[in-house]
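First comes one chain, alone, set out as structure tokens in the form predicted alone.
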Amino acid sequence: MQKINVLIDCDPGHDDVMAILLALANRDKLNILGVSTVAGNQTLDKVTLNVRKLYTYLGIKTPIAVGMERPIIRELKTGDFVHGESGLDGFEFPEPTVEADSTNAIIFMREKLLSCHEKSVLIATGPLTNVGLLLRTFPEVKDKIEYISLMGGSIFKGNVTPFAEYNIYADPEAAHIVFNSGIPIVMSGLDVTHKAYITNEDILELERIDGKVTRMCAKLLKFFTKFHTNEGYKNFPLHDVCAVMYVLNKDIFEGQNLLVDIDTSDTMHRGRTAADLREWVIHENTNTLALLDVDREKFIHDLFAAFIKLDKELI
């Protein structure tokens, strides 16, 4: 089977790390062209350091590129209230020895996409600043992207506001470029990510396995769930993992093709992924497959299998 070319644009981030691990464990299926970083869950220097620390700990490396330190127009509002001071609190990583390969993620992504004979999938798990600038600056890459699998948005309700999910809210102008690019979008929004959850019992299972990766994941997830527990959650969504999992196993998801637009206003609707849900309106051209449901048991099984596979590889 021919490998799928993927570029991962992210802001690690606890759930970003879980998504990266899922991709790394499936290098027999995915040709990971590289990972680029963008400010979001924490500042750019911190999320980039997190990738470098993760790769140093694993002894695994794909190319790394450093992206944008702030949204295209707006001021950066980080998600440190969820992810902590480092953006990846909860586990003591070694000092990094892995360095970034490029300090210009936009050019890096262009070169990687154009170097491939086949089309690639662009996976985005943070604010869409890098992706939006890539598509606006180098529109020729559009023909090299099969689709964009992103974590962001929500059809029915938001998290950072009643209407908006954080990644889209953080840089709605970039999201507007992406959703109007003509490239097919697969949107893992809050509608599906809250069904792709992990439980305290699942985390205890990772602790019992106690491998190099499973042990790290258990400690990271224990910190990650603190915020959600304080907010009244009993289950804990692994948002970003969905964007990678879809590329690997589409069959466990259900979704709906919709016409989605991004609200770039300064009203309370800023960052809203507005979808036309009127049954009587026929849209000849939809732009987004909005994922709405997932087989959670299969989702967790495949994710844990990936962690255990890496445990065995890193012995």
Given for the second form:
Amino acid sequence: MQKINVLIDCDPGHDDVMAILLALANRDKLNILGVSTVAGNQTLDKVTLNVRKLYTYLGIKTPIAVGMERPIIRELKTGDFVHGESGLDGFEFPEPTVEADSTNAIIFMREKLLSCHEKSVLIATGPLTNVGLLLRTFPEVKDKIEYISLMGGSIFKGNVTPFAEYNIYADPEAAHIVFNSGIPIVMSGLDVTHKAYITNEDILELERIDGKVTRMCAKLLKFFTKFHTNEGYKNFPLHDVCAVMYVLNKDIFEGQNLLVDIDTSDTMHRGRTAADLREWVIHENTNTLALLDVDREKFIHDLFAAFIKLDKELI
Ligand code: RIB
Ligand code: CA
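In place of the form predicted alone, output the structure of the form predicted in complex with ligand RIB.
Every chain and every other molecule in the complex is listed next, the one we just looked at coming first.
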């Protein structure tokens, strides 16, 4: 079966790493053209270092391209309160021996997309700065993108504000470009990612398996649960994994085709993914498949199968 060409744009970040691991374990289905980094959870240098450290630890790599160090207009607000000082606290990685391949993710992404005969899927799990600038700078790539599977937004409630999710809030102007690009969007917003959660028992299971990857994931996820536990979460949403899991297994998700636009104001609605939910209005063409539900058992099963597969590959 023809592999799916994918580019992954991310800001690792604990859940970004879980998403990358899922993709790496499925290279029989995915042709990973490369991973690009964008400032978000932590500064650009730190999130890029985290990819380099992860690849060094795994002994696996894809091309790495370094993207934008800050949102298009807004000041960078990192997510260090969730992901720690390094952006990937909780596990001692080796010093990196893997280097980034390109210092300009926009050029890198353009070259990769245009080099493929088939269309590609663009997966984004951080602020959309790189993706927005790619589409605005090189509109010719639009014809080479089948759809964008992104983690971001929320139809009903936010996380960084009552109305906005972090990735969109961080760079609403970039998100506005992406959602109005004409490229089909599959949005893994908080509506679905809060149902794609891991539990403390699941993490203990990873600890019990105790392979090279499962051990790392258990330690990283234990750190990831700290913020969420303090916030009163009873379980822990693996947000970014949804954006990759959808590409691999659409059938475990349910969603709704909606017309979504992005609030780029400076009001309390900054960064809101505003969807037209009026059921009496028929939209000729919607721009977004908003995922709203997931079979969590299958989600966790497939994710753990990926981790265990990498454990075996790395023995
Ligand atoms: O709101 C969740 C998103 O913000 C995830 O992508 C997480 O990694 C952080 O970037
Ligand atoms: Ca992320």
